[in-house]
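As a starting point, one isolated chain is supplied in structure tokens, in the form predicted on its own.
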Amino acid sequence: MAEKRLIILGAGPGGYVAAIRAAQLGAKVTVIEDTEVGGTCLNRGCIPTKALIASAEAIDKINRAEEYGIDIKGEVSFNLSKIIERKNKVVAIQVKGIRSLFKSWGIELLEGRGKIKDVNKVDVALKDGSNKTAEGDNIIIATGSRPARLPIFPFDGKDVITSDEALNITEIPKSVLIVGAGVIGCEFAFILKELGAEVTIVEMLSHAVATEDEEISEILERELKKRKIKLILNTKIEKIERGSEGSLTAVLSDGKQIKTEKVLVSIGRALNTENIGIEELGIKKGKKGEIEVNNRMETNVKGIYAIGDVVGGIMLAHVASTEGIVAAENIMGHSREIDYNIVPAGIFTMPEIGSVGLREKQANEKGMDIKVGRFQFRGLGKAHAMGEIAGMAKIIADAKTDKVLGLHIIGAHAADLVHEGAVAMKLGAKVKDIANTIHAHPTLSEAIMEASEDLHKMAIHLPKP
């Protein structure tokens, strides 16, 4: 049998996943990328942010020293660009660590821009100003998106900026205005407070990070507001307009003006569909310039796949990587369907948010039969140790099964312990399942397993309801 040859567009966290699982079932597989391997979750997203907000809370711990019985003579500062400096270090390695698995596995990495020119050829603009055909037997797109630019924001990528920018800036401004309260917008707004800009955020919905639970989200506004980050709700920016001096000034919806030295936008993000060859080919889209795909991952032109943010949906670098795993393994003559049922999900703010399943809202609005469990961070002696006691477990069950269908949390380490919740899901566990579970003590674990025992009140460390 004659070896299967791969062509990939794009290697950020679907396509370098889909060209590594490819390869190991025998692929002969050609990567194109004209950025960086990794894409934007490793260069311009979810590691770089990461590092940043690493040093945030490494201040933030500094400056609460005293609460921990610490005493810090002389004035603490911190230095930008060492920190800027930091979080390049650490891509760097992620990037390196990449381009070394590729070399294991044998992965042809072309450094340039590609155009799928039939289902088997697609023409390379290389780095180097030369041109060279890749030919295979199929061909994943995987060329992902970049930060939603509209035109009412005068973008300059310097005093009007996107997260891309956000990430390498030279100085802190006294003041920045971020539009957006999803997730980008308030993990920017905790780093660049903590970093000492005076942060406001305008968001033209009722919640910060809208798409979690409600409860989720209040706790969130209010630990926003404890650290002075202002929140305008329900409201949109009309226009942005620049004074004589330089200054910016933002007109709002209500008719009120915020002056300020720096404008982030973070309204999501923008399909990379455009010049690859897809309008050529008659690969179908949806009404959003998504890529149409099936469960497979596969268009609607033979031979070739789409996965990660060019097909819409849900937008998250595992989500892609899951979906190139799916696509490279039908490739190889397996059968395998994506399942976003349950897909958990989190969010890098002070402090951190995990979410999987549904929503309570989802479920009243589906008019389900639900029984939900709560258990709040404060009654944690592990939280109270480490001075963390911001937050909230949350479980959400089928009231005739039992069965958990969401797990919600914010709090410190929220984003690694919501997969509690994700394996009881993906083994159609019952909350009484967690509640029943033995749980290391001291640790923050132990929220789940209460918050699952409340929810049949029978929680140890709550008061008579």
Contents of the next structure:
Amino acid sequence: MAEKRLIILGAGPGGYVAAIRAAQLGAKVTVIEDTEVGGTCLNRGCIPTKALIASAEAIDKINRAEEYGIDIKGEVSFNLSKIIERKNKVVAIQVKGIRSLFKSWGIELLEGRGKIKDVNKVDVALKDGSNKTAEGDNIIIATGSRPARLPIFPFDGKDVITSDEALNITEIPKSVLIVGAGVIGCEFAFILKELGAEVTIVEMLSHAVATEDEEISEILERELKKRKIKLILNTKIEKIERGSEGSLTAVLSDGKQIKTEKVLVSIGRALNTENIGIEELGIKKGKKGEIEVNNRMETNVKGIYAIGDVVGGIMLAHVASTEGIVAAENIMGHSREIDYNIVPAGIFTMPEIGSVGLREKQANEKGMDIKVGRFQFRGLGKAHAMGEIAGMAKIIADAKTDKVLGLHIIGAHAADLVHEGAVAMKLGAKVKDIANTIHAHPTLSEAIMEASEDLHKMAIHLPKP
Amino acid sequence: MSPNDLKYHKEHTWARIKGKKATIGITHYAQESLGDIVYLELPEVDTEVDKDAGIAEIESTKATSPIIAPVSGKIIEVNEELSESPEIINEDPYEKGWIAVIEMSNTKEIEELLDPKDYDKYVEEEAK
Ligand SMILES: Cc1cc2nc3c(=O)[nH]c(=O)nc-3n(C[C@H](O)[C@H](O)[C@H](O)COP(=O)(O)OP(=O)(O)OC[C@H]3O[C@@H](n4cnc5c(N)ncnc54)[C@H](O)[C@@H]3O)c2cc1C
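Since the structure above is the form predicted on its own, I would like to see how the form predicted together with its partner chain looks, so please show that one next.
Below, the chain from earlier opens the complete complex, with every other chain and molecule after it.
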């Protein structure tokens, strides 16, 4: 068999992972990337936000030093430019890592903007000003997304900004209005508050992180309140007015006005489907502008695949990567289908959220017969020892079969802890199996064991119901 | 013995009635069973509350639980001091640890509340 040649447009967590898997299976891969390898996730998303949260958590711990029996003499201050510098260093190390993986697998990286010309041709406008045409047997579109910008927000990259600019602020504003209490809005709320800004979030829906289990959202809302972050629910922003001395005023749907120094808009993502040749080739798009694919990640045009944010659905880095692996393996003659039933997700608020599977409300709406077990972190010796007692683990099972249907955790390290539920679901395990698995003491994982016991009303560390 | 000048709800809240106003808080028994209180989510002024329904969430090192309104009405005042120092409730549940003032919408509800004697008896039963 002749060597397969594969062209990948975009080197985010979708594209770069697909490239490596295809190379592992023997393909000759060319990746086209117009900003930097790692895409949104590494350069403007997952990793930089987590680096900033680590600094925010360090500030929080220092502010609570007394609780841990530590006296701090003199004033504690932080240096914003060093915090940003640290974040940039974290990103740079990962970028270098991907570049050297590409080298080791013989993957060609063309730095520039690509446009599909034909089912096997992509024109590339290289960064150095020259042009090149890449040729291959297959193409994967992995161009990702960017912050959505509605015209009612007068973006200027300085006072009215998106997450892209928020990652590189040079001074801490006195006040920030965050539009949208989704994952990105809430993560930035905790970061900016810890750095000293007055933070107000305005959300159209009735809950913060509204796609999570309702009880988890409610606990997060309380944690926002504890940190004096103001959350206004069920409210829209009608417009943003600019005052004389550069001050901004947001007009809310209930007529109220909020004065603020900066506005951070985090209302969703726009898909990068423009000017990449999909119209010319007749590649089909869905209602929200997403590229339509089947469960093998194939578009309607034979030989062309699409993965990641650009296909809509669950817009997370690890979903993009899994889709990339599925596409690469199918291109290389294997047969794989994507399965979205078990997708764990992390939200890196303070404290964290980790979730997988069915939400309680979802199960009730479907008329399913379920059982629920809960356990509060404050019931754990480890949580007290750590000084992080806020949080809860909540497990959902099918009432008849006892099979795990969902696990929802808010609390320290929740995003790491939730994978116990993901593995259980993958194996079709029962809640009883988790309850009967020895969990090391003292750990936060005990919350999952106790919640599993609670589902059968047998939790050791809960009073008699 | 629970203070004589107060009325009690079975969910371990108390009310000090003055005309149409009821100052409310949680009982000594409640604060003792909760243990060290670390956070109180205060209700917001102007919200309407129903008797027997949760109006705020209280967190201790052991548990989180709702505070149940002993009477219906509108919240007209809250004890802001508790947001900085919730431990006041542990130290002085009936005086400095008051939580909110409710303007009652139905003063007849007072009759449904327990007298100190009956509340003490109820607690004794529950503790068994
Ligand atoms: C602030 C923030 C925080 C986030 N946090 C998390 C998190 O904690 N966990 C998580 O799972 N997800 C998180 N996400 C989401 C995650 O970043 C995305 O789901 C993920 O990056 C999608 O990967 P992708 O490969 O589809 O696209 P992208 O990462 O967007 O990569 C696409 C790449 O293609 C390039 N490109 C586009 N068009 C062309 C073209 N014509 N030619 C050449 N190159 C092109 C782009 O420049 C980009 O580098 C976060 C997102 C943001 C914005």
